[in-house]
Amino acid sequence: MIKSSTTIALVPQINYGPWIYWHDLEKSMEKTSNLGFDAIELFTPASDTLEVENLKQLLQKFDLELSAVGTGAGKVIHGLTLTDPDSEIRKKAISFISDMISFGAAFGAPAIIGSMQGNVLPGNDRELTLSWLAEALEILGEKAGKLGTFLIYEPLNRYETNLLNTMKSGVEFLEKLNTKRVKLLADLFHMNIEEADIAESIRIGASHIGHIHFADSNRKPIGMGHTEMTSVASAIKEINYSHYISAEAFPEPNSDEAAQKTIDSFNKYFL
């Protein structure tokens, strides 16, 4: 079953960007339930921001789940990625995100690689630079499996990153892989920039997808931008996709609208 989530990010350092809820997390949690929201996907500074067992008592308290956890703040926070030409700050990086999987983890949700993948910086190799993200994948994806769950990787826009910009791009790297605990996450706003046929891509991606996040063309909720969505809500419906939908876009105009919209908008694709 296709279930929905919001997004609430926790961390001080930011105040603006695709995430619907802001800073107060029981009090967006309130709000995500009375919508009829399956689940929250937590952006955090750091995998012991939260208290697991008040977590696990505040989704019991709402009837919520917990869908995913962002890494981000490893690159916002501390300038960690996971492609850094610097061992040690790759060593970092993946201990940051290996620490974010465990909290995820003691819930059944996985982990969000995104920004903290990195790029090819200028004057390095692009294939050593690739190299370094899967072992990192490697390690990783294998740690997630051990403790139930899996790890996700987001291709991004090209102007996020220059390593995997587009589904068959990233089903192709992980493809290589030894590790089959790596899955991708198809993010509609990525898409709309990157691929030429957003529903041709999700078919693509079919099997590899664990994750999507709902955002139109502009990244605020769909419907406020020109993503033709039927279609695509077709091809995931299609590839019979069992995971979460989770609104990953700019709280516009508001959180509280911007979250009826998101919901409004997945029932009329998903219910």
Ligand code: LER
Contents of the next structure:
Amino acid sequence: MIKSSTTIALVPQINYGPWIYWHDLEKSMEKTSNLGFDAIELFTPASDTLEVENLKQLLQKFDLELSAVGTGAGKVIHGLTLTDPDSEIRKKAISFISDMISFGAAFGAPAIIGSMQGNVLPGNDRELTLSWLAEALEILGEKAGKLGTFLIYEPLNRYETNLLNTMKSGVEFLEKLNTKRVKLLADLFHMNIEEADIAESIRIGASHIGHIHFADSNRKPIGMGHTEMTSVASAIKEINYSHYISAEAFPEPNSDEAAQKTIDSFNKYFL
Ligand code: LER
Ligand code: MN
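What would you give as the form predicted together with the ligand, now that the form predicted alone is on the page?
Next comes the full complex, this chain leading.
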């Protein structure tokens, strides 16, 4: 079954970005539930921001699941990436994500590696940098597997990373790893920039895809841009996708309308 999710940003330092709800966890969960979504995706400053028991109670109260946890705060707040030339920083990045994997796993939810993947920095070797990414994914993927979940790696558009930008390059990268516990994130916004054909790229990703970020060409909720969603939705159904479709989109024109627009689009294409 394909399941729907909103996103909730709980990082005090960040006040605008591609997340539907902001700062107030309980109110955001109540609204998510009232609209009929299945789940929430969380963007928190750290793995210990929320108490596991407290979040379990809230999820039960609002009949929601946790779809995934973001790790981007490790970069935004602490300047960590998995491909920093400094091995101490890479170690700290692995530790930050490892803690986030444990937190998510308490709910059966995977952690997402997006901006924490970093970049090949000027003067650095591309192959060496990619080997650091591979090393980290091996360690973190196995950790997620031991805890009964998986890890998600997200190809980003060229303005956010110069590592891997397309679904095909992500598939080729994962297929060279020993761990089978890393899946790909198909973020429709990044794909709109990088892919020649989003639907075809979804088919290339097929069973490797473990999470989808649902945003239109302009990163507004689906239906507010020019992504041709009918063929994309067909491809998602064709590959028998059975994870979450999560609204990582700008809260435009405001959070409530963005959430409504998202669930309307989700129901239109996937119910
Ligand atoms: C960043 O643009 C993104 O798409 C997030 O999911 C990862 O940090
Ligand atoms: Mn994304």
